[in-house]
Amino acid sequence: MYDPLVHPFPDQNQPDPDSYWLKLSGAVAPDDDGPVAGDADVDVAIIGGGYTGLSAALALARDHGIKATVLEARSSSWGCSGRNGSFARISGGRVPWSRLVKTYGADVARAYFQELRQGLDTVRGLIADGEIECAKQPDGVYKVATFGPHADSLRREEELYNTVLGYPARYVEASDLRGIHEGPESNGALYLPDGFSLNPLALARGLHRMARGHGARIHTNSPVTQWIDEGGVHRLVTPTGTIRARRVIVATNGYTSSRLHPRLAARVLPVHSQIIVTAPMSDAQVAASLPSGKCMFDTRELLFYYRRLPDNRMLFGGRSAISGADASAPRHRQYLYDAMVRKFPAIGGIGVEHWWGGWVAVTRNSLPFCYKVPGAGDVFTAGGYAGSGVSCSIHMGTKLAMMAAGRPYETAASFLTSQPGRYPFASFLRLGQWMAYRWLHAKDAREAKRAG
């Protein structure tokens, strides 16, 4: 499969994922403008047709009167936006709130929390305004303690949410999880009242239609194969034509090729995340596993995220593969299956009907970014959502639009607008990731042994 550290771009031979979302939404994508044909001059070009790029195109047209041109290497929302785990919540990056407060202070943490909260509200508003049919589920998120000792950490997190962030998180005792989350790994949970699941591909396609409806052009099968700076004008070469743009938004996130632009290389680590979806569960299996249909994730170092789908299937996801070449190895599917059955023994033996994966982007500080690229002219980029970006990415897209329209993005969460540091020794990134996974797996194994 396409690997951002290996390939220059995802070409047309890359298959669509075997995702449950594609099955639900159908293979027929919304109308687009086809591949770039010939040469064109535009005000703003957007590289990447996922949540960030589509929301930027929509905001530019609707709020700033600029009709942008989107260049998507494959089909609209082909990357993470159309194949993710489906949770829209107050999240972005992968830094615990306690560490964020310790590193940046309470005021910055509160400002960041409000940015993320605004992002979730933006998604709610877009779904309503665009009348997007994306199977949005009722709100509610549970962070479930995998092992007994993790419950104390969740109690401390509850206090931080309430006293520092001013948010009504609530700790749920293990005994009170009955009828919500069953199985041996139900050792208490932190309940967050805001956050919901949906069909992520349907949401992305809805944003696509809204952006085109406001005048944006979306060119599919148009990867940028060469980027040439011609004295303030950016010449973006595609296989079938060239776009010359005064301003460029880069919205490729975990799918950013290391060869796209030298000033973007090694700023994010593409991390592969995989998902399985089972056959429908029986009523007895539902009652003994996930009676609730809320968003769930656990407290492992290499965490799992999961939910019961409206048709009583189980969606279960996590990290396993390191490289694109290895992603299709059956052991990764088995890894997820074994973890799911360990968590929910009642569904042992159930069939898996879908298995797919995609790239999320992790920065060195594990936090997202949205900034003007130094030394590259009018080039703006956002990303680094670390697999928690359904709402954050859409929010960042609106901020990129604002910056491309000539307005500054001002936020007290100062790290958001800073350029992320480069990963050193980029050619050894995958080795470092493999070593980190081994260490985290060992840590989870020690926790499991102590818990009995």
Ligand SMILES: Cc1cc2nc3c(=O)[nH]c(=O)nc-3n(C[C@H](O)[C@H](O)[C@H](O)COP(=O)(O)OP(=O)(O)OC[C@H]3O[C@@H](n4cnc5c(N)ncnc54)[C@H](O)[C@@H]3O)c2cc1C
Second form
Amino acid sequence: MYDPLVHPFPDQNQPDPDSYWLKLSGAVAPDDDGPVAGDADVDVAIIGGGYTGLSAALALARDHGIKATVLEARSSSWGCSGRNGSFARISGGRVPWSRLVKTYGADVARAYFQELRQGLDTVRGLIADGEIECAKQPDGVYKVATFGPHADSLRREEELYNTVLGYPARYVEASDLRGIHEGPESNGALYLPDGFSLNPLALARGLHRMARGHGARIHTNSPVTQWIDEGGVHRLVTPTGTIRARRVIVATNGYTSSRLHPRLAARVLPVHSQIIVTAPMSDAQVAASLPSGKCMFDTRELLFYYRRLPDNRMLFGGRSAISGADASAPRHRQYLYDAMVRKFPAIGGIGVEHWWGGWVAVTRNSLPFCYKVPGAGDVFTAGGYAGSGVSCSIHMGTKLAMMAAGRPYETAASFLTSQPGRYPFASFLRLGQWMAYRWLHAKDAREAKRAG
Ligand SMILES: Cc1cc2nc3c(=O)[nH]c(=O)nc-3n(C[C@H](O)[C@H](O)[C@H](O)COP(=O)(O)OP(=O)(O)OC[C@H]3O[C@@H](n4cnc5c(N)ncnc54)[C@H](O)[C@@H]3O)c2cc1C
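Since we've got the form predicted on its own here, give me the form predicted in complex with the ligand too.
Let's see the whole complex now, leading with the same chain.
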């Protein structure tokens, strides 16, 4: 399997994921412009055809009159955007709000919250404007306390949301979770009224159609294999032709190979996230496990996210594998299955019909970025959503478009526009991650023991 720390680019032998979304939406993708054919000069090239790249292409064409050329290594939205857990939330990165306030102050935290809120509104607007049929579900997100003592921290989080961020999150008592979330890990929850699930591949395909409809070109099976800087002009080499661009947007996020561009290397850690989707549950199983169809995630250090799909299957995701070579080992699928059944004993023995994974991008500060790459000419990039990027990536795409069109992106959430730090000891990244996982697992196990 493609591993950004090992391979130079996603090549044509990389298979499509065994995803439920691909089964629902069908293997036939919307029309595109095929592989690059020969050599061409363009104004703006975008590397990566996921939400970030497609949203940038759409905004460039629609709002700035620039018809960009997207270069996607495989098929459109082949990366995270076509295979994610399907939650569009007010989220981006993985820093708890309390830590964000402590590190950057309340004003910056509020500004960031507003950015993320805008991102979710942008997604709502695009679905409506583009009449994107992506099975959008009603709003509502539960962060569910896995262990009893976690309820207290959710109450504190509720207060922070209400008083610092001015947002009406509310704590739900364990007893009030009955009929919403069953099982032994229902120990209270924080309810966030905004956020919904959808078919993520259908959303990406909708963006693709809109971008192309406004004049963007989308070349699939066109991996950038070499990037040559010709003094202000960027020569992007693909197997079937070369694109010379004045400006480049890099939208490869967790799929960014360390070899794509020296200035981008080691600024994100690609982290593998995996999902299983079960066979349909019976009505009795639904009632005894997850009656609600809203977005759910838990309070473990290595958290799990899950939802009941409209056809009563359980979608259950989390992190386990470290390297691409190891990601298809059956123990990772079993790890998810065991966690799901621990949470919902009523579905023990249920079959798994889909299992897939993808690379999310985590920065050293676990926050996203959107900046002009210093010392690289007109090169702009965004990413680092840490597995919480459905709405954030679409929002950042619009900001990248603005920057590439020559307008500054001004935000009080200043970390967003700063270049993320490089990971030190890049060759030992996987070892560091393995150690971090061991530590987090141990922490979760200690909590489980304490909770009895
Ligand atoms: C299993 C999983 C579950 C997730 N669940 C959620 C969720 O529920 N909610 C949420 O908010 N977020 C979730 N995410 C994260 C979310 O999907 C991403 O943050 C978002 O899709 C990022 O979009 P992107 O366009 O930046 O990157 P991607 O969609 O990953 O697109 C990057 C693209 O770049 C291409 N590429 C790479 N190198 C090259 C090259 N050299 N030349 C050309 N193209 C190249 C790749 O082929 C890829 O298609 C999840 C991710 C995964 C993997």
